[in-house]
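Quick heads-up: it's one chain on its own, the form predicted alone, in structure tokens.
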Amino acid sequence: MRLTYTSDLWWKNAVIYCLDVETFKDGDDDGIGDFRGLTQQIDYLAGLGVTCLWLMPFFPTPNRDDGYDITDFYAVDPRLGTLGDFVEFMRTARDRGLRVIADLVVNHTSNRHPWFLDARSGRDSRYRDWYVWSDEPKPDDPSQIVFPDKEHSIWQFDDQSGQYYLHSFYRHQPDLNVANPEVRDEIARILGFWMELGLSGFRVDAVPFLIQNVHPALGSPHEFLADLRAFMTRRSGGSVLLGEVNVPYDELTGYFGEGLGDQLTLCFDFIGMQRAWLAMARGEAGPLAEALEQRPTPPKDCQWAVFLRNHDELTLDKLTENEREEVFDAFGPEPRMQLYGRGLRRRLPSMFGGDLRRMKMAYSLLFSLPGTPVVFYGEEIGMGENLDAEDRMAVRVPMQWSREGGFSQAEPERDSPGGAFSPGRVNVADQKRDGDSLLRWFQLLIERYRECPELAWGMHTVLDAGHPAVLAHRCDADGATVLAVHNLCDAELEIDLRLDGLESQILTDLLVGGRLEIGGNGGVRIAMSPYGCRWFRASEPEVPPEDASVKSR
């Protein structure tokens, strides 16, 4: 496969890092994190290594919906900051070499929002068409509640204007009208403010919802995000959508633009992602080996958003009842640990019981499948979840920076997890002075990852590997090859690959050290240690192994 390398496709091998302004570090000690603190953690946040950070919602909100119910687009919630803070931050991001990404949730609003309350005075109000509104609410699809233990409806009454109005989310978040072209223009702008303040593009929240549940209905629904991204590609062409988008994947390619990459830049895999988990359950790559297999390759300058966690619940809606049992059963037996009988509120590693076998061998799985990774704060530290806060909000724990917390010299608002995952236990402070420590495994990955592009560019292959446990997949590009194993096991084995076009050559292990010899018949033997993952470059004898790779930009 032979590639072209421009700096404008920067995502195509970026390192996306999740965090929220509010938990992440508090800069004024009132026990919120703020955007001075997130600035002071910049030089942390480089030297971990990555190089896109997504912030979770900092506009002003009546906080309903943890930041997802906005009253002001084009501000910054004053509990954060100020948008001078803002200001600083960018500059400081961006003089690390960080480039920035925000929510852009514009499926719906505040029902404290200006637009709204303007809407609900009459009908014949400027913003009454913003939003969906029907004199009889059309019938309920099921499946179409977000929140089945919190709403029973996606229509809610309006007293004051006498109308239903629509709410894919929660009643006090009415959909925005996508149809209405002043609205189309409003989001525009949205999108332009922030991106000369510094932004690189979006994570596009809902995406699904945002262009189809509209009034009426959009003749092409898909033509708003080419003009979005078509916008945004005028202002900055290095700027990107990030889509939220479940669904299946034979749907899913109409989001990147039908073969034309004109709509959203990276989409998410939920598929993968909750493939991955089954098989992490199972101890059998089958399934994840099937995802990667029937995966779409998306469009040439669009890339597939590759993730084991994130901010909502592990959603597992895309497995069958008996599959989401079995992850059940083994991430999350406790009632109080599964939502909407749909879903996870854990982190990762307390799902793995604090294993640091099973984490190095999930993350390094993560690193190495074919796509962007996007990681979610505290997960290069192992941090836990607290059962006791509600629904999502299990995961959106404060920061451990220290034994004592490190968050804030105040009382933090939320509380951290307990006892094997509390900051006595789990904290960056710790694992700085650990070689071994999970920390430090991130870092090497991510150094790993940048240095070997053919797992984000390349031309990907499930190889056989002899035994269910083990995943094989091998990553082409201009001729250079990385090779990527994992063990999902909890037992020692031996491997038989067979490397076609390596005929002898040289594996060098990038993770651990060490050479293997290909024979001359493309056959290799790999010995795998329990949960064990390794990843190698293949090179001619007399070639070095850093003189192999694909030369990125």
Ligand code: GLC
Second form
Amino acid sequence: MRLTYTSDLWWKNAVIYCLDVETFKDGDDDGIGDFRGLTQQIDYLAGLGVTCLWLMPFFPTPNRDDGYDITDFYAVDPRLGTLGDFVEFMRTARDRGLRVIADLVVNHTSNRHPWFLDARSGRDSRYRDWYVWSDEPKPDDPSQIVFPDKEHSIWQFDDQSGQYYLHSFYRHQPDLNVANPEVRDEIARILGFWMELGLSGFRVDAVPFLIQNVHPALGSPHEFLADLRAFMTRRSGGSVLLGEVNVPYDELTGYFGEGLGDQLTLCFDFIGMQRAWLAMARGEAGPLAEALEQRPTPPKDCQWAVFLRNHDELTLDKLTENEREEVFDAFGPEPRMQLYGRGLRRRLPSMFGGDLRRMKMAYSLLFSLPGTPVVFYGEEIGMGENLDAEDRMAVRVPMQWSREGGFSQAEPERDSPGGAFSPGRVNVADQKRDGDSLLRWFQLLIERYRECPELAWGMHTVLDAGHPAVLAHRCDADGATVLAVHNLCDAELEIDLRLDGLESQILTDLLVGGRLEIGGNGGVRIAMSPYGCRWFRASEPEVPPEDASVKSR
Ligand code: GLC
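Switch from the form predicted alone, shown above, to the form predicted together with alpha-D-glucopyranose (GLC) and output its structure.
Now the full complex is given, and it begins with the chain already shown.
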């Protein structure tokens, strides 16, 4: 047996689906989603073909940052259910072969967490050193302020104990002091607790912030990540850390664990994501092709997590001012669509005005890019945002199950988008019955992605497509090849590709059927419709394409 392509490295070609229990499905008719509702929808998720669910925070919280402000790491928010409901959900997910990971938000706690309440009660509190205090903080560097519309400093004076505390995010989210060994032990205990209940890992919130205040005497900040990962691996070899690390590529490699791959298992490709949006705004493949060429190869057994949208604003912070303007002009020209001067509080489908061709192309691109794709709930049916909701909440709207909404029998706590993106127009039930729907397209893409492990495991090469609007890339693994071609513009065109090593082979179209012959010199001409996308498998003329594929085990 070959040691690669084994499914114990399940994260190498997983399909990760991010959802918020609160907005997915209400099971007890109080207008708020919950674990019972989510459990009812597991068959839908399994049928879609996703392999791993990422749950946004579901812990007790005063909800001043939509659950990213936690008051108890060992419990379920009573609005979302009980620990019993959680365990039933986990059992059902496991039964359908779905893995589950959850947000790990341990850079900070809520200021109402009992640890912080105790810590601020006096300088001799048992929990004082669990947070970061200063008599005279250094002046703020404006680039450190994450929410510039709400905060102007990362330090907040605490009247009760007469010192400033550090808060990288909102002032109601005091940073934990991970330099304190007790805090590190507690973090490991949190991981251990949820792993015992069946989680396969965590999406680690705000990683660079988390490790920034590790004290040098306690080793390098990265040792902390390596320690956490080692702890998890001792408990369960198949567990993963998926990191939110929005830093340039050359810094990013350190978060995987330079050369060793002993820290984060997966890192989101924020750079590739931003370059993909620039490419789509211009209708030119160049910016994305460059990112794919610059992107470092992750260490063995690690992987890139590829995404186009998530639960936050579409951050464009790593583009230049002019590039950002280009994306704003194309996809979010109105000031109310923009956030913090650097991002867009919109969902992908509405940014494309609901144009089915463009949505299909964008998601085809997502699934064909080398790595593990991560989708945000509702993308599979083309849900839009509600700009009337406050800042990032615009994209966190209730899942649209039917024309009536179908999220809850009661009045939902949150409003759905109106107009062309209302549940009456965009919903699961209608799309299930429509063979041309985005939902069906998603299912097809997921099926093909899983059948083509080359995309995730292989070596990728960006090819010269001879046309600025076209991204053509091939992924090769163990003599098998998958080719993906995407037309980012609104014109019909033909491209000529050279496929070295595949002379005289056949290309089988994996999305719509049909075959093309590669010439004896490796050349092939491919017709592309406006915003067209095509995936091909190469095979010798006498070999059925299925048999030319690398098999996952
Ligand atoms: C991350 C989350 C974001 C949250 C912040 C603070 O960036 O993605 O939603 O507000 O961390 O926890």
